[in-house]
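Only one chain is included here, represented as structure tokens and corresponding to the form predicted alone.
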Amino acid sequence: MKHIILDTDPGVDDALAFLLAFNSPELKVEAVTTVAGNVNHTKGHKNAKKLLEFIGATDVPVCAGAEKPLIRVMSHAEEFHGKTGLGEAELPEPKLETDHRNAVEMILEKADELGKDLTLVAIGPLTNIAAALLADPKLPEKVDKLVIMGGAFNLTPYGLGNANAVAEFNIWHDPEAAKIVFNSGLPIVAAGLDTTTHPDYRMSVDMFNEIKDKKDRRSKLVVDLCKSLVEKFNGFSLHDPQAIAYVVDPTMFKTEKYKVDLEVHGELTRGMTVVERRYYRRVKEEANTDIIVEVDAPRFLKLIMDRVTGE
């Protein structure tokens, strides 16, 4: 069993990631930590509680984290995720209490407690992870790895930006935090737009209709979360669930190791994940990120259908 901390900014695809994580016996979610991103922190933190209550995981600590990027002005993606962050889904107001520990305290406490048995999974901006690294620079030596949904690495034809021409939203939202994380020495696995937007790995309209026909409570939630986006984008990119799926079963994924750094100053390139691809400059020892470049589509989509939907 793999012990994880789920760092998140719920978010439609974050909600699907919750369903996958908590219905995967391979994983034990030690805590949920929240960060501002897709929506403001107040909304995202409430959404995390709503999802935990829906799932029935009310014994999992939920810890408040960063309310804004390290130095940037807070942004959001409500035009994509909806005003509440959960599309058209309506869940009851949560009763779950916020844990007394903040996100950084929880990350550091669990790192000391579990050591290499702990995997950090960040599916929102990397503000909390960067803050934890600043608080304890030895964190990279303590935990097993960090798995993120983030980055547009241009290693496939689909590795283009969605926040701007070259940057993925989570990284773009707090590029200074991302720069700290990528240069920290933490072993990083990245599910970026290179594969999350690949047509073969998305939720197709046919897949969505199959979920719609199931009519159980989880499937109904998925439909309410995704239906407007499926209609708008002719399907839905399973961004955050792909990161969770990697932790569940990395054999479904092909990765390539590269050195990645961040552009934080560019007027047109803020948040660009810059990959060192020059063959004469690629030094194996300097590589800091395992980037997912290929997914076993049938196995991945079956995992989504089996665990995100149904009872």
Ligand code: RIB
The other form holds:
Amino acid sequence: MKHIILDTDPGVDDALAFLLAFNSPELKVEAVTTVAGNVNHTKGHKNAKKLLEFIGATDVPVCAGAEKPLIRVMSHAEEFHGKTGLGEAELPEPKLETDHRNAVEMILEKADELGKDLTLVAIGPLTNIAAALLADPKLPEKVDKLVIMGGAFNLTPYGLGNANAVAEFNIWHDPEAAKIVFNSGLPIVAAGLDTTTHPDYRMSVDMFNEIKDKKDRRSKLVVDLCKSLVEKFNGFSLHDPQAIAYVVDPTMFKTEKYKVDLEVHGELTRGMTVVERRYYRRVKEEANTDIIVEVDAPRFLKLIMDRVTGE
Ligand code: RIB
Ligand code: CA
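Next up, the form predicted in complex with alpha-D-ribofuranose (RIB), please; the one we just looked at was the form predicted alone.
Full assembly next; the chain just shown is listed first.
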């Protein structure tokens, strides 16, 4: 059993990640912490509560986090995730109360309580994770690792940017936070655009239509979440679910270890995750990130079908 804290900016693919995480016996979600990203924090936090109530996980603490990046002005991706952040899905107004602990307090409390049994999972901007590291610089020694959906590492032909030519949105949204995280000593596993946008690892139109033919309530939610994006982008990139799937079963993934640092000054390169690939500079002990470079597509997509849509 892996104990996780799910830090998230729900978000259509975050919603699929919720459905997967809470339907995986290998995981125990200790808390959900929310961060501004895809939509503003108020919307994202409410979406997290709506999803917990839909799933029936109302005993899981939901903690408020950063309402803006550490330094930058707030931006959002509503053009992709829709005004509410959940596509065309309509879920009831939540009754769930916000936990009295904020995101940083929860992360630090669970790190002290669970230690190496705790995996931090961040599927939105890294603002909360950076804030937790600033509050407790010993956090990297306390927890097992941080698994993120984030980065564009240019290790596969798909590892290009989506927020700009070279940067992935979660990192781009708060590059200073990402720089703190990647230089903190926290062991990081990254599901970047290199694999989350790989055509073999996406939800294809055929897979979407298969889900559309299923009539259970989870499949209907997935259809309402994804339908406009599937039409617009000829399928759907399973960004955040890929990070969750890694925690569920790392044997489905091949990773390569590199030193990664962040570009925070560039005009064209804001949020670029710069990978040290020069063979004469690839110093083992400096490598801070295990980057996913390959996915066992049949096993990954079966996991999505069985657990994101399954009862
Ligand atoms: O670039 C994809 C990431 O940005 C995903 O986490 C998505 O939810 C958005 O936050
Ligand atoms: Ca996200």
